[in-house]
Each structure stands twice: as C-alpha cells, then as structure tokens.
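Presented below, as structure tokens, is a lone chain in the form predicted on its own.
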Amino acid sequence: MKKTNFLDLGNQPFANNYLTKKNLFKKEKKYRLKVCFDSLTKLVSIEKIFSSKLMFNNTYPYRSSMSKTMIKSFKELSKLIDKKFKPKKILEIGSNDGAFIKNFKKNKTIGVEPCANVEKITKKLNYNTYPEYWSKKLSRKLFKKFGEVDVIYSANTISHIKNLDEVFKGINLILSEKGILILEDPSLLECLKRNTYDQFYNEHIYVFSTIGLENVLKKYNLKIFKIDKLDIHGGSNRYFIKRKSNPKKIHKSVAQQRKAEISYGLKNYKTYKKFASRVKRSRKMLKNIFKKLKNKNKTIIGYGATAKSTTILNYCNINNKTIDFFLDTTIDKQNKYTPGTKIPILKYLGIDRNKIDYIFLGAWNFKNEIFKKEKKFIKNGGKFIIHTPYPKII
C-alpha cells in the first residue's frame, strides 16, 4: 500500500464522546485527523485508526430509528429484498436498534450489533441479535447455528471496520452460493463534490468509491452487479454484490458510476489536494458567517449534535461562545456537551423564533426532513446555516 496524506482536519476528539457535567473539565483524548489516499487500491481512509472497542461500546448514542428518512429507506429496501431475492435468511451487520431487521419476520433474521445498549432493544423483541464485533470467528459460529444466509445487509458499518480482510472472509463463509451482499455507505464522489469533509472522523475509517471497493472485492471473488444512488447521508451508494460464479447480469449503473468517478479524477492524488484546498476555504467562510452574526448579537443554536458536526466544530474552532446550545432528539446525547467544543445539548421541545435567530444545521444530511418539521420557524423568518456544498445562510 502506498498511502499519502492529503487533508489535515486538526486535533479532534472522538466524534461520539459526548461529555457529561462530571467530565466536562477533564482532559479529552484527542488525535490528529489526517486523511490519506492509497494510490494502489484507490481507497481513501483516515490515517490514525483506533480500536473498535474504544468507539463501539455500551454507551454508543446513535439510533437509526430516530430518523424518519432512515425508517422509510429501510422499509422500501426490505420490500425490494423480499420481492427480488425472496430470502429465507437475512443477516445484518451493524443492526443498531433494529430499524431494518424489524421489517422481516423474526425467524428470518440475524442481527450483529457490538453496542450492547442498542442491541438489547431488538433482543427484547425476541430477534436473533448478537452483541459482538463482526469477524470470521463469529461468522463460523452463526453458520453452525443457522446455516448459510441468502442476503447480507450492512449500512454505514463496513466503512467503520479496519480489517476488511476479516470482513469479507467472514461474509464468504456464510453467504450462500447465489446469495446477495448489499452494502450502503457514503459515496466518496459525492463527498468530494459537496465538500462534506465531515464524513471523516474516528469511526469513518474509509469513505468508499466504487473503484476502491471493486479493488477490495475482487480478492474475495465478489463483484458489484448494481448500484443505487441515494440521497441519504449526503449522498450514498447502495452496492448490490454477488459471487463471481453467480451468472446474474451486471447492471449498467456499475459502469456509469465507475466512469463518473474516473472522469472526476478519483484515481488521481491531485484531485484530493484540490479538495483539501476547498475544505480550507470552506472553513474560512463558515467562521466568517459566525463572526458577522455574533457581531450583530444574533442568537445561534445548533440542530442535531451529530458525529459529523464534531469534525466541523473542532476543525473550525466553533464552540460554546458562538453556539448557545444544540437541540437533539437522541436521549443518550441530551443533557450532555459536544466533544471538544463543550456546547450544551438539550432535549428537542420545538423552536421559539422569538428567542432564536439562526440555526446551525449539524444534521444537514436530514435537511429535507428537518425543514418540513420546522416550517413554522422558517415561515416566521428563522434561518439556517449550512456548510455544504459551501457555507451559506438559507
């Protein structure tokens, strides 16, 4: 592997390490967030990688079921899977609180979720879920108990696992001969196009391109046969993958996506250096927006204390002197403080336009859902600050 850094996002805390009052003034663990490009595999990854046990444990705050967008997406995909692939057994790697597997009969599903606090939500409903990290060893254990599976689904999880060799060897062990693997992850092409540098944080080890993923998959005799482009998480790809021995036809969407990535320059290091320059400009612009508003004594709050926003806030040095507080619907984040920048996170109880002038959109990837919800605030003249594709007030 020949990895070269192209982007330095400064000192960052763990993106989901929300602070309590008790540890607010304790020294936080921080690391230098650098992003690199591998000229051989064409993979883009963060340089410093931490143990999964440090990041995914029984205090993990993210809940798939908190987003209407995600619930709708999972429901639609579940119908498609049942109709097209008619699986007898479905395995989900990274099942979180069960937002996807709840769309299937309990006896058809297996969920793997290492964060015990969210895994127990589905376990209580009598789903077959395992609070373990995905590995070859776990795959063997599940194969002995359940036999092979027809569909393996994983959304925004494979990119969190350092050892891709372990991932795909485990998948190869349990996937049936004509079985389908469906992976869903943020698109590197969209990340670069939309300047969403906040896709990079300690948990997002990789941001995949089709080119990079194809280079990984061929080692395991796996092949992408279809790609669906999604708006979720700021532009994601849903990859439908088969064994090479499976005669299923390759859909034109694969060649189209590959061509789009090559045309944009995802094989060339200079493309990433240009992106890094745009990120620096974006930082300057965002800081200027906040500075001007604060000089006018405007009240600014945050909406959605996301892992992504941790990267933006710390890189741009936006703290509790600029943003009064964040509103969030996730219980495990409420009454805590944002990592590094120590902005209070309050329970969402609606927005009072008389008290708030501007909202920084931390959960920008659910913009449409949020704007629908906050139409009264917008109608009354309330405005949002967003950083993608460039910082602006909308």
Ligand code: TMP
Given for the second form:
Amino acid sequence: MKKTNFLDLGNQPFANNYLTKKNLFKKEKKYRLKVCFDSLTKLVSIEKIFSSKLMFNNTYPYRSSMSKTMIKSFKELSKLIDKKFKPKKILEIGSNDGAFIKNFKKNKTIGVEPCANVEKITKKLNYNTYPEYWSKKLSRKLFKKFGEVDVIYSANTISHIKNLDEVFKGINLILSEKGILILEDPSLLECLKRNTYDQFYNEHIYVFSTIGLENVLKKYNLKIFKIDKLDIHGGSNRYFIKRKSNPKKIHKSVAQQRKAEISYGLKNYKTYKKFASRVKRSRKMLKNIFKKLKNKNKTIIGYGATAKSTTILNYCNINNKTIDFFLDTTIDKQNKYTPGTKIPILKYLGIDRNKIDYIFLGAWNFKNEIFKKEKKFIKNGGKFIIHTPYPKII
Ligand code: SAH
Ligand code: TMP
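Hand over the structure of the form predicted in complex with ligand TMP; the form predicted on its own is what we had up.
Every chain and every other molecule in the complex is listed next, the one we just looked at coming first.
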C-alpha cells in the first residue's frame, strides 16, 4: 500500500459534535485532518480514522428526512427499484430515520442503523430495523431470519466505514445470486472539480472514485454495471452493482465515468496536489469575503449547520465573531453550538431581511431547495455566501 497525504485541513473537532451550553468551555477533542491518496488502489481517504462507536452512537444528530431533496430522491429510486428489479426483500445499510425504507411495505424491508436514537424512529413504526453496525455476523443473523435479499441499498454510508472487507463480505453472504447492490456516495471527481474540500471530515473516511471503488469490488467478485450521476450532496454517483457471474450487460455509463476520471487525472498524485493548492486559495478568498463584509458592519448568519461546514469554519478560522448564529431545522442541533467555532445554532423560524444582510450557506448541497424557500429574502436584496466552486457572494 502506498498512501501519501496531499491535503492538510488543520486541527479539527468531530464534525457532528455540536456543543451544549454546559460543555461550551470544556476542551474539545481535536485531531489533525489530512487527506491521502493511495497510488495502488486509487482510493482517497482521511489519514486519522476513529472508531465507529465514537462517531455513530445514540447521540447522532443527522436526519435524512430533514431535506426534501433527499426524500424526493429516495422516493424516485424506490419506484425505479420496484419497476426494474421487482425485489421481494430489500436491505438498507445506514437506514438513518427511514427516509428510504418508508417507501416500501414494512414486510419487504430490513434496515440497519447503528445510531439507536435515529433507528428507533422506524422501529416505532414497526419496520424491521436493527440498531447495529453492518458486519458479517449481522449479515449471517439476518440471513437466518429473512433468507437472501435481492436488493441491497446503501447511500452515504459505506464511505463512513473503514473496514471495507467486512462490508463486502457481509454483503456477499446475504445478496442473492441475481441480486443487485446499489451504492450511492459523493463523487471524488465532482469534489475535485467543485473544490468541495468540506466533503472531508472524521465521518467521511473515503470519497470514492469509480476507479477506486472498482478496485475494491473486484476482490469480492462484484461489478458495476451502471452509474447514474446525481446532483445530490454536491455531485454523487449511484452505482448499480451485480455479481461477476450475473450475465447482465454493462451499461456505457460505466466506461464513460471511468474515462472522465482518468482523463481528469484521478490516477495521478499530481492532480491531488493541484487540488490542495486550489483549496488553500479558496480559504484565502473566503476569509477575504468575510473580512470585507465585517469591515462594512454587515450582519452575517449561517444556514444549515452541516458537518461539512465544520471543516470549512475550522479550516478558515471563521467563528462566532464573524457569524452571529446558524439556523437549522434539525432539532438535535438547535440550541447548541458549532464544533470548534462555537457559533450558536437556532431553530429555523424564517429570515428577517431587516435584520440580516448575508447568509453563509453551510448546506450548499441543498442550494436549490433553500433558494426556493428563501425567495423573499433574495428578492429583498439579501445575499448568500457560498464557497463552491470558489468563494463568492450570490
Ligand atoms: N443513508 C442515509 C444516511 C446517511 S448518514 C442518507 O443517505 O441520508 C450515514 C449513516 O450511516 C448514519 O445514519 C450512520 O449511523 C450510518 N452508519 C455509520 N456506520 C455504519 C455501519 N458500520 N453500519 C451501518 N450504518 C452505519
Ligand atoms: P447535510 O448537508 O449533512 O445533509 O446537512 C444538511 C443540514 O442543513 C441539516 O442539518 C439540515 C439543514 N437544513 C436546513 O436547516 N434547512 C433546509 O432547508 C435544508 C434543506 C437543510
């Protein structure tokens, strides 16, 4: 294995570790966030990896259902799955609050979600959900109880798990011979193109490219047969995967994506070093924007206290002196403070243009949804600050 780091995002707190008033002045646990490229496997991952139990436990604040974009995307995918693959049983790894499985009949789905505080939302509705980490052991247990499954779906989750061997061996134990595995994760190519360095934080162990993922999958005799490019989370890929023995034809989208990644240079370390210089430039530009606005005494707030924005705020040293507060619809984040930068997070109750001039868009990945919601603020001359593809005011 030849891993070399190419990007240093400084000392960072845990991205989802929102502070309560009580622990606001306690010393926060921090780690050095560096990102590496493995020239053999072509995988991009963070250097320091923490145990799942530290990050995914019964205080996990993230709820997939907080975004209409996600709800809509999951709904459309469920329809497609029913139509194309007609599965009898579907398993979801990382089912969170059930935003995906709720589109199916209760007896048709199995959800695996280790954060019991979120898992219980679906449990209460009588869905078969398990508050456990995905593993071979759990897969065997589910196989004994339910038999094989014909579709496994996992969105924005596999990239959070260090031990990919355990993940795919577990999948191979329960997926039927003709079964389909659907993985969906942010695309490394889009991350580099859009300079979204905030895709990197303690929970996002990997940001996958197709070439990197293919290198992993081949060890388990799994093969990507189609790729859908999605706009979700700043550009994601939805990989449709089959067993190697399944004669299903390979769609041209796979070769197209592979080619796009190779010609962009995703196989070369040099490409990642260039990205790192763009990230440094991005930090300089963003800091300048805030500085200029503050010099003019403008009021700036944040919208969407995302895990991603933890990386940006800490890397660019933007704190509660610059941003007055964040608004967020997630109950578990409200009345807390952003990790490291201690910006208060308030309940979203609309925006008063008379009091607010600029909004830093932490949830830039839901820009369209948010701009639609905040039509009035925009119409009245309110402005947003966004960092991708480069820092600017819009
Ligand atoms: N699939 C949802 C949630 C993504 S957030 C969506 O796309 O919106 C990532 C989820 O992965 C969290 O709910 C987290 O608890 C879960 N997760 C993390 N490690 C896991 C593991 N080892 N096995 C199963 N789920 C895991
Ligand atoms: P994510 O980028 O990690 O998916 O998180 C999005 C965050 O943004 C989540 O905390 C909810 C918040 N949010 C709002 O506050 N208002 C909105 O309209 C949307 C779409 C998200």
